[in-house]
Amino acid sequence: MLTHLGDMPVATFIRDYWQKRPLLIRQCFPGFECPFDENDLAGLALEEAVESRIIYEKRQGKPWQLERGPFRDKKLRKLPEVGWTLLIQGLDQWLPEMSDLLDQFRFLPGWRLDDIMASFAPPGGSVGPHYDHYDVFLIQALGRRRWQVGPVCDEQSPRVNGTPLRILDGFPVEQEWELEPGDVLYLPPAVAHHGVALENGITLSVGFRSPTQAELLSSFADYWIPQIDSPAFDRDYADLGRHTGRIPPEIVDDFKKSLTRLLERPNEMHSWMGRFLSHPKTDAVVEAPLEDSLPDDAELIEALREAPIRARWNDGSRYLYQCYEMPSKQTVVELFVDGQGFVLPADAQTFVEQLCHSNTVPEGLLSEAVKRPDLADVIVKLIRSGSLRVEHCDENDTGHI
């Protein structure tokens, strides 16, 4: 995890720049070497499970056109020499090195940390002048790119017609920089920006998103409908009036009371929110290991207790937690991993905090935790679901448990 952005302590960055104004960080990652190239990105773009896109500066006479993958190899080989950009979303889900890079940014709110997107462009390539609704760190990984940054924009800002993308129709350039590998540009939400590749290059975008109110409402409904108590909610309305065309106001009032009863379950609201925010970006990224590849629960716990263990989150997994008070006045800590929730007593908070701190689990944390039956049960479930990966790390017995 980063403690400094260049020479700047992260506390200074959060105080003076986070969600306030852009910042160029020269050599935030000194000597950065990109662990992949455009051919590796092209290979990912062929896969059904990978979210990929190509943005064309002009296609069939129209400006800034979008095409979604997966793509065929023949298609990628016939791309023109200029005028396009290949985008690969969720790179941290497929490359462990990118998962580790994402982990460097956990000094910021973990529930908002989204993913890493890679963009490859030939010289002159761009995705057009635009703005985003989220915070982003643009890491130059390969080649050089020129960035122009402008004012804060909104839905009223002029846009280019004839494109499905949110392309700005020009903006006043306030700052301009040329980035090289290892340089990072931070941009708050809604700041206009335009990056143009000066040579074959790759830029990595670390995005920090927050759910919209519409997404929360949709998730809230999906979560609660199967859990609503039949006696209280699963009933028809009786005849409340004799006027055939009139909707009785009592129906609205009764429905409002039903919603109020849901909202008055704070512990269940915590559980819903944690499951929603921890859900992986795609379901395919968390895959349970084959049953016969693991020992039974007792043997697994014994192996975790006795052997030196190396453990890390599944690449693409999300670990979060909340502390709250139950109706019984008992304080609990609930661990959320990939849409699952595990309610634990308050004295498990230190374990949960350490587990959620980084994608690399601290040495000795699991071997100590499995001595408690409640924590051992959670750890086993995480391993069996594929959210936690463990392996022996001694010299004579290296391999998966």
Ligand code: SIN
Second form
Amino acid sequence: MLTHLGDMPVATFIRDYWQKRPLLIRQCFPGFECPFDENDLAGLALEEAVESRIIYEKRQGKPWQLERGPFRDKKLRKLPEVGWTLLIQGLDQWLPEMSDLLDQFRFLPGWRLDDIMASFAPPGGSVGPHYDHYDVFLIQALGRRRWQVGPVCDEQSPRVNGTPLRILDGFPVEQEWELEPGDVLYLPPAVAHHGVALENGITLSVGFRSPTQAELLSSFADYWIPQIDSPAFDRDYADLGRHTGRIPPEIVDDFKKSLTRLLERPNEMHSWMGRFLSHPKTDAVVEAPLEDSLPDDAELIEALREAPIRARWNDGSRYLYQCYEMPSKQTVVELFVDGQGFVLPADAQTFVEQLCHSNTVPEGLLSEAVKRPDLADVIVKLIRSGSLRVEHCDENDTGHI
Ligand code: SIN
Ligand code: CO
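Write the structure block of the form predicted in complex with succinic acid for the protein whose form predicted on its own appears above.
Expanding to the full complex; the earlier chain stays at the top.
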């Protein structure tokens, strides 16, 4: 994980720039070499499971048009010389190098990290002047790109008509930079920006998310509905009210009481939110390994205990945790991985913290942890569900367990 952005310690960045003002970091990744090129991106754009888009500066006489993938090979080969950008979302889920790059940004809260998006544009290409609702780090990966940055915008800022995209109708340029591979530009939410490729180039955007209240409410309801026969919700309203046509106020009061009872179960709230926030961006990425590719539980635990093990999260996985008090007043730590929750005693916190710290699991962590049956059980479940990948790393016996 990055400790400095250029010369600046991350603590200074968080205090002075994060969510406040743009920052250009020259050679944040010195000597950065993009591990893929536009042909690799085009290959991903053919895939059903990969979220891809092309933005055209002008198409059929209309400004800033959007086309969503997957695309056919023929279409990608026939793209015009200039005037378009190919965007691939969630690159970290498909390329381990990108998942490692995303991991560098875990000095920021893990639950806010979303993904790495790649954009490829020929010279002059851009996605148009715009602003985003979330923070973004723009990493120049290949070629040079000129970025112009302007003021904070909002819904009232003038927009281009005739496009489904939110393109600004220009903005007063306050700062302008030419970025080279390894340079990074940080932008807080709502700041106007416009990046134009000066040559064939790839930019990587580290994107953030922050769930809206509406998303939280909808997920909360989804979590509870299957459990509707729980004691908190065992009322039906058939016997309430005597007057045809009048909705008896007791119904509202009664429903409010049921909801209040639910909200007063703090452990359930923690469990639901952790599951929600740890849900993978793309479900299909977290795939369980084939049943017969793994030994039985006892052998698996033995193998983890005996041999040096290299382990990393599935590139599409999200690992988070929470500590909270149960109704019994016992404090627990709950590990959340890809929408699953594992409640553990408070003394498992150090293990959970280390497991959630980085996509590369520290050496020795698993072999030590499997000595405890409760942790061994969690580790085996994570391996079986495909959220954790382990392999032997001694010389004679490389390969998956
Ligand atoms: C791009 O990479 O072209 C656009 C990224 C952004 O503006 O957020
Ligand atoms: Co943007």
